[in-house]
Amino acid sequence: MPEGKFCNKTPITTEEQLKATLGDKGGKQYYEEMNHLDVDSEKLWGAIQKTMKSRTKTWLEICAHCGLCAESCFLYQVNGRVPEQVPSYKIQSTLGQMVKKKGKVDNEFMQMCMETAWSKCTCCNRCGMYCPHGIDMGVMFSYLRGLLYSQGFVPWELKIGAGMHRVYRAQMDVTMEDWVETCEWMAEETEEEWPGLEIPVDKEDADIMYTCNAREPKHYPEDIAEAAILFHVAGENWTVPSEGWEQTSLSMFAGDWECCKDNVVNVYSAIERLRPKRAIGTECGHAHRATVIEGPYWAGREDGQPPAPYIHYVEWLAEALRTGKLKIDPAKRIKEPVTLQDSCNYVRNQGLKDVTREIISYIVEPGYFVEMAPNKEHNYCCGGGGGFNGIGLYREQRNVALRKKKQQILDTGCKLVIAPCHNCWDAIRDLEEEYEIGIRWSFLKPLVIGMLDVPEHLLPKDE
């Protein structure tokens, strides 16, 4: 049957196809193409024939099916411990068999292997730490992503994520313009209460180049002011790209990987372009991964780094505080309970788990700091990552996978959440609207900017 309006095998490239797929509501009339989507089994084995290395193979081979994975995933724990949620079952089932049938699928066991890619796996990583072997059903399934991404199946949401990154360079509709726009409005909103404060774009040589979210500017533009304010009182000398500066990457959660590496390059133009003597990211794990983790090997760099030292932005303020280039006002320290969210992308992924950890001592007085269980790169996912948070054909399952991040909350007895990575606070400020536990959830930035203990020179003068 040929293919559809909507769903279909080629990318988004273009605004006209972006403004069409959008307005389908829901992807009514996407999902409903997708039912007749036939799958080019020559294809999907020759891409299987020539993109898949020798790891998966081996893991695929070597499990041995022993099911001590099954405790790790949270989404088992959650969903009645059923054996359809093991994560070796999980993977078996879709990109295992796939494999053994050298792709000769049909349409209704895509459409299975789209469900459980998307909705029965955030790609975590935790079962990986706990399997005997070693493997990481977490990076098989974000293998499993792109051979469905490349015979269409692959969520609405997800699908125009990917056609965003294509169209506009970001995961959303900010066009350079609006993205330079934004960080003088930004700049103009804050120079009376902050003296002398700037955002500098496309500054080169600075000490810093910094890159965030497009949802930043697109719905949260405070969050570029107070990363502003904290560089400004830290005296630092930064800038931003005009171009380059989206660090994430929905085209990883999509499984669109040529996009993968056009989003990651375009960062690393602006690197190169600008010639800063390091990259810090915002508040956000899987930009981290996509742009520091993942990013390099994407764009075929051989030594499996960023152009420059790039860290995310937990680890500069954790210097910051460190040196003394900000410095805490004891009395506006933290007092009440408070637990912090371990994001996967960069606490499990890349160990940044004592680093957050430092921030906390001294921004929480000693005392009330409460780990949640477990913690660190044990934590379970916030429950929304992967993209989980995004899609609407699988919102329902999502609000059940909320639940082991709600009661780990609940055990704490603490009424403030910590989360520095944007799915995370996604998923947490979307749990307390499901569940009501009557809880608070916060970025880093505006709990330190809160308690700055600011010098004179920088604060207002009076008239």
The other form holds:
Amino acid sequence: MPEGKFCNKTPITTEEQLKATLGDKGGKQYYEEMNHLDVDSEKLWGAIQKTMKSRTKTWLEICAHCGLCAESCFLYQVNGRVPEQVPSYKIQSTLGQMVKKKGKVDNEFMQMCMETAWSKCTCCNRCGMYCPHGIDMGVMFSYLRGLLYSQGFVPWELKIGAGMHRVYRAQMDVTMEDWVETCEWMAEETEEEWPGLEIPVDKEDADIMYTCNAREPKHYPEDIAEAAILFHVAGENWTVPSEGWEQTSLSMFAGDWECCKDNVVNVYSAIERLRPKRAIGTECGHAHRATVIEGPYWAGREDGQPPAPYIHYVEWLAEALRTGKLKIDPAKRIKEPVTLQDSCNYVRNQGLKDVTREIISYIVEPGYFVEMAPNKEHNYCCGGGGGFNGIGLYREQRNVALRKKKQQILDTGCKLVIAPCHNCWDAIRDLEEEYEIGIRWSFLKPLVIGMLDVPEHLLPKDE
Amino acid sequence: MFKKILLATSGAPSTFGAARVAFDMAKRYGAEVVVLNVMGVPTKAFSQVVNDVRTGEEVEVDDEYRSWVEEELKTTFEKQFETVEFSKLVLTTGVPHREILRCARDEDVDMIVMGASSGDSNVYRKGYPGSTLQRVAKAARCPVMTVHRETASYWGGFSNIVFATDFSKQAASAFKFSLNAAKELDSDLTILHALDISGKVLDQNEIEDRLIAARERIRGTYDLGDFKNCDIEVWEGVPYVEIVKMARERSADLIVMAHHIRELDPEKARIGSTMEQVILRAGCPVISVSKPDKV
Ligand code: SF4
Ligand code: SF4
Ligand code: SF4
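Alternate state requested, the form predicted in complex with its partner chain (shown: the form predicted on its own):
To see the whole picture, the full complex is given below, headed by that same chain.
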């Protein structure tokens, strides 16, 4: 059958298409159309031949089917350890078959692949650490997602997510005007309590260019205000770009490679335009992966680096606390058992494990920090990574996936979880809603603001 | 001073009192009413699924749901809509306090009116802790009126205003607002300072001295100009109790207070918040003023 109205091989590129697709309640028509969507085998095989790197090929070939990766995958663990959840099985039965059949696969197969790629793997890359050959399913599933996307087999929400990025260059309908307006608003709202506080837009040659996640201007602008407060107290010379401020990439989770590149180039152009000494991203984990870890490759940058040093928020925060730019009032440190969610996207993917613990050492009274087990680069995914959190079709599977984190948190005995990554934060919130284990969770910014030792001259005068 | 009023409502009966006052004020003073309904809190930042503010159910916000909510609101407030000249319905999704503040800013309103429990339902998602009211009152640039559902003494119009001061910076704005309102509405004004002696052991003489000092401070701080219908009172006790008692004694139909809790965590802020206690216990609408704008 020809392609459907909503479910098709063409990305969403106009606001009109976007709204129409959004209007399809729960993707009902979309998924119905998917049942009749043809696979363009020629194109699929062409894409595989053109884009499949030798690493992926080798991985598919050398897998010894030893199953050593099985236990490493939290989805295997929480799903009754069924063979269908063994990482090597998941990839061999999908991408492996697709390659073996030279792209000659049918609709049913593609739908099975879609379900596997988005509901049986969160691209958390944990298995890669345990395979004796270093075979990383997270990487291969990202690749598979790209192939599926190009054939129109992608969950409804992620088709929309990628479309948002294409239309607004943000994961939500936040225009450049909305963004700048939100910065002004937050500055106004905050300057009274923090005299002299500013959110400078498009300042050239600043020390720091700050970028964030579109959910902040859209629903939680406090996050921007909180970043501003901390930069202000730390005495930083900083700015935000009017264009190129959105760092996240749902297109990465959707497998829309072209769009990934477009977004990250947009952010990099802002760096080139404003020439900051360095860029700092918000607490979001996948945003960091998209702009700092994978982004340079999408953008075709040979040195594999963004145009200026680009660090994650936890790196800046640790530095500010270490150098005394921000001081913590010891009396206000956390004095209850507290644990930390290590985000795969910047801990496993970039090794930022010690820096987060350094932050903990400043803000938690000694003796109160409880590690999850396992932790650091061995930590499990929150349960909602790789777009899993947002896909209605797989909500039940996602809820099952949350059980691993639930158990890890319960085992710490902590009621407070520090979850710097936005997506982990969402997953942990959902976890509490679904299982009601009586926990609280927080980003770093509000916690730190609450315990700052603020220099006299930065406080409002007349109170 | 009341040209454009924002009524934040979930459409639930607990906000009917607020609606009654908002529409009545609009009718009396020829103001425009913007009715805002925050339909739900997004479950995922980029998804269309929200938790319905009233039921806590997950619903998908599409055109159908939107028009259903719109119809509901129009039916609920049908009579009131007819009484005011301009009105406008704004439907949105998001975190309630944020969307109320956003709308107030976009529409440049002179006052926000909300029910004491508007957007504060028990199903309100955890993790955005605390009271919508606290957060709105803290950040709004215009006065914020809260109407508890049991509000009894409001029969239309304001004829007795009690302004409770704690001499904070924000109280100066609250005073200005009270005085202007009293003048414009031709009502009586009582300036009250409730001397907080809770948890303190003071002897009677000391209390007397402080009461006298507070009176003088009121006279020295608040310039009434040629406004005559004003009383100054200083009572000792637990502030919210004294404010509520005074309001009852004067048959006040409006209490004005300053809001200046600096606590970031609204859960902590609400404990010991005089304003919150007054709102819950007073029989009349309560206005909180935090910023010098729009007074
Ligand atoms: S990447 Fe993570 S979720 Fe995917 S198979 Fe490996 S361990 Fe499992
Ligand atoms: S551990 Fe590695 S080699 Fe063994 S089955 Fe898993 S992916 Fe294949
Ligand atoms: S949301 Fe957090 S824990 Fe989950 S996969 Fe992403 S980074 Fe990892």
